[in-house]
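The chain below stands alone and is given in structure tokens; this is the form predicted alone.
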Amino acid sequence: MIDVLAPGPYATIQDLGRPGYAHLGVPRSGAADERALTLANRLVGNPEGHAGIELTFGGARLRFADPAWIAVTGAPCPLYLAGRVAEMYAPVWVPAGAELVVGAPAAGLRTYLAVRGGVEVEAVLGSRSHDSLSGLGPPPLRPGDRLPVGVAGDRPITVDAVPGPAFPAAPVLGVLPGPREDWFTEEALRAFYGTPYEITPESNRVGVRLRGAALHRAREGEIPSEGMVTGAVQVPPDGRPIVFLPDHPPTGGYPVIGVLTSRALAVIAQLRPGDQVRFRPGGPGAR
């Protein structure tokens, strides 16, 4: 068991989501930064899809009732295990009864904790992920929660440590053409790919709302609702783009000017309010 003493500003259980239910109106959900969660799982010898804890702005305190191997990845935070400094991006042995304290990240937004065996809360539609849009899955963590840990598999722990990714101050993200790119003027396309945008405080796991040049349409009217994917850049009538994250609705009625690459998705999921971002056409991702 893991006892939640303090969850921080916002903490949820996430795995790789529940794909295949969009036709029923169920979002995929899952870790906002899949790259970080899968790496944490690999570090402790788990399958990549095991459930872990996603922390937003750190701030958690957890007590481990039983000894465990853990790994912490994502936004870099100071870690203290039983009062001593612990390392991120490495397997860490936690003795029974030890308390882990996760500080606030120096950069980035979301930090991931994997435990060998995975967090085994009850699955809903094949996933243990919390979906902030529909409410499916386990609720956000609260003080006093007890999280069961699964049985470790046969995979050995083979890595001592890995380097963490860079967190650039103003990343440039790769975007593939969207299905409704022709709905926008040439001036709008030049603005989208040529000017910076700022992450707004209204951003969450549903989508990243951007402040910057308004993107004007080349035609009037609206489109019927159509399927949406994670990474879609939807543009409502006010012209301010929204980048969909894992808890996005399965359908949307605003035109999509582009879709972020999977590599770029991991980067934008780590941007915090006030950060700036630029976009460029094509893959593979970000710089």
Given for the second form:
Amino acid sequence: MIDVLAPGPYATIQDLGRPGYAHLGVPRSGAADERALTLANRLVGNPEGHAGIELTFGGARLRFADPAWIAVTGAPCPLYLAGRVAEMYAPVWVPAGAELVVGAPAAGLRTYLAVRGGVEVEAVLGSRSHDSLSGLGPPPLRPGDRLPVGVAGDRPITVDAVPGPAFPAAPVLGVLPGPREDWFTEEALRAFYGTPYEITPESNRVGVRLRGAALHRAREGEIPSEGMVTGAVQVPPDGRPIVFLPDHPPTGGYPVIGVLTSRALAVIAQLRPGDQVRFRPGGPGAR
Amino acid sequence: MTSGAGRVAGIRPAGDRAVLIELDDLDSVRRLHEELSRAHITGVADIVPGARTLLVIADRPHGTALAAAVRLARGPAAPSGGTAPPATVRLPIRYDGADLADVARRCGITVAEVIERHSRPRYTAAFLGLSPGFAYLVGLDPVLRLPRRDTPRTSVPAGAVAMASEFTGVYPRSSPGGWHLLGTVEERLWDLDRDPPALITAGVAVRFEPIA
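Go ahead and give the structure of the form predicted in complex with its partner chain, now that the form predicted alone is out.
Every chain and every other molecule in the complex is listed next, the one we just looked at coming first.
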């Protein structure tokens, strides 16, 4: 069992989400920074899709009732285990009864904790992810929650530590054009790919809302609702783009000017309100 | 359409792990959705119907699943009879919605006529969205088409039947909502103990049957 003493500003259980139900109106959900969660799982010898804890702005305190192997990845936070400094991006042995304190991240937004065996709360439609849009899955963590830990598999822990990724201050993100790029004026495309945008405080797991040059449409009317992907840059009538994160609605009626590459998605999921970002058109294989 | 050449109106890119297939009408969407689902293409994670489109999402970037899906879509359609006719869901409805009188006034007809015009058509579920199990039903009488309410309600009860624009639908659970409330159904639209959990899936026909 893991006892949640304090969850920090916002903490949820996440795995790789609920693929296969979008046609029923169910968001995919899952870790916002998939790369970080899967790495944390690999570090403790879990299958990549085991459920872990996604912390937003760090700040959590957890007590481990039983001994455990854990790994913490994503936004780099100071870690203290039983009062001593512990490493991120490495498997860490936690003795029974020890308390883990996660500080505030120096950079980035979301920090992931994996435990060997996985967090084994009840799964809903094949996933333990909290979906902030539909409410499916376990609710956000609260003080006093007790999280069961699953039985570890046979896979050994093979790595001592890995280097963490960089968290650049103003990243340039690759965007693949379409599907509705033709709905926008030349001027809008120049602005989108040529001027910086700022992450606003209204951003959450549904979408990153951007402030910057408004993107005007070349045509009137609405698109008959169509399926949406994570990473889609949707532009409502006010011209302010929204980048969809995993809890986005599976269908929508606003045109999508472009879609972030899978790599870029992991980067934008780590940006905080006030951070700046630029977009550039990326071809196949763009990073 | 029975030949492959004409049924796909266009293919649009949607990032490194999805493709948007454009089709001419709802029925083509339903048929191709069924064909693609039945094909169980390895690496396809989701197939999401829209009003005129199917979005095919792969489980990883740059895989071969999308090309396989596009090949199938561009190929000849399944022979007629290969796809089952749409099922019909019948929903007993009580026309007790809070906006009934207002809708009648705004449409310039009586409440009885609103009920008659709403319960007459055989609707088709075009696609799902908004919340799990919420189906956008098309086939609404043009006389009843109203824009969404200026001020959405903060809470609409589960089972509420509502309409806005060209759509009608049933709220699967209590949620905020900007549509005009016409009535209530008792059926559970979303039930996690059922497979699939959604009572109404894309492509099915829906009839509202007034309870006397």
